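In the form predicted on its own, a lone chain appears below as structure tokens.
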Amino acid sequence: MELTPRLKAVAYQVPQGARLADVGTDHGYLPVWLLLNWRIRRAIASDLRQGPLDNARENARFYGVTERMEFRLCDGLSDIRPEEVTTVTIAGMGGETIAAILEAAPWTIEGKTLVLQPMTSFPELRLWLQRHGYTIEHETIAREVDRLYTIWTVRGGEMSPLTPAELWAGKQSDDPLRGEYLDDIRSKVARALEGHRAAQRPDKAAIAQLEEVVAGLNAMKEELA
């Protein structure tokens, strides 16, 4: 069984020997792969929809890991108890959805490892984590086809205030894809800035904030170089 580069990057952030809850498991590829490679002890695969959960159950049966895997039809972590898991993975969802899932499960701040892979709303999710007592301990970047993804390892704890640019792009790291990722984020912010400037009634505060983000991203790129 082979994972996509994005899911493999998520898998490598899961601690050895974890008891895992994979939220929004879809086909269950992530927990099945982790169990096959004996990287985790047990897994709970949860999904909001019955169809994906049935797919996950079928894949677990096909690869012979059903005895070490459970399946929960639930919204986020609503049917998962804190004592059942040590690590939670949430991949392939919007940042605001991830924040809502964590807000509904405040026990995730107590001694759990969270591996998050947001698809959108990066600054909103980083700001939410900062304000709610979580800290991003590590970020890694994965390339899949022509898109870059970031995977965050998060735990409970105080996080130093992030600059506007860091809310968008995270802190500097030695990841080989960091420079390309900064370019990608800078392009997104530049497009948002152009849209605000072209508006019939430009929001001066929003424009100033985005200009500060662009300046910070430029400084990051220079520092990296």
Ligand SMILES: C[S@@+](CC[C@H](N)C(=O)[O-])C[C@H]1O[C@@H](n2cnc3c(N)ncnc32)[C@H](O)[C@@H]1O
The other form holds:
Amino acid sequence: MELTPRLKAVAYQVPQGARLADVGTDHGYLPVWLLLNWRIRRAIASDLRQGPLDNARENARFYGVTERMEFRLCDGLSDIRPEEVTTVTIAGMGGETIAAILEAAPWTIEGKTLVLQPMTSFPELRLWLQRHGYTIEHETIAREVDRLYTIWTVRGGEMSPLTPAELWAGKQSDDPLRGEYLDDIRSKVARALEGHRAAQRPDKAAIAQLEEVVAGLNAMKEELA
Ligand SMILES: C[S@@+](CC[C@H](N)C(=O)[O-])C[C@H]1O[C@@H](n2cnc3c(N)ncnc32)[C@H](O)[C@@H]1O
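The form predicted on its own done, now the form predicted together with the named molecule:
The next block holds the full complex; its first chain is the one shown before.
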């Protein structure tokens, strides 16, 4: 069984021997692969919807890992107890959904490893983590087809305040895809800026904020070069 580069990058951040909850598991490929490769001891696969959970159950059966896996139909971590898991993965969901899931499960701040792979709302999620006592310990970047994804390893703890550019792009790193990622984020911010400038009544504060982000991203790009 092969994982796609995005899910493989998530899998590599899961500590060896973890007891895992994979929230929003869908097909269940992530926990199934981790169990198949004996990287984790047990997994709970959870999803909000019955269809995806049935798919995960079927995949677990196909690959022969059902005995080490449980399936929970629930919203976020609502049916998972803290003592059942050491690590939580939440991948392929919007940043705001991820924040809502963590907000409803404050126990995730205490001694758990969280591996998050948001699809949207990066600045909002980084800010939420910072304000709620989590620290992003490590970020990695994966390329799948023509899209880049970030995967964050998060734990409870104080995070030094992030600059406006870091809220968008994370802290500077020596990831081989970092330069491309900065370009990617810069074009997202530039599009948002264009939208604001073209508005009938431009929001000057928002424009100034985004200009500061662009300046910060440019500085990061130069530093990298
Ligand atoms: C795009 S899929 C991502 C699947 C997989 N995690 C991945 O990264 O490939 C999102 C999954 O999250 C589930 N989901 C969305 N909101 C959820 C929530 N609040 N709690 C649990 N599952 C949720 C959806 O039903 C769907 O199966």
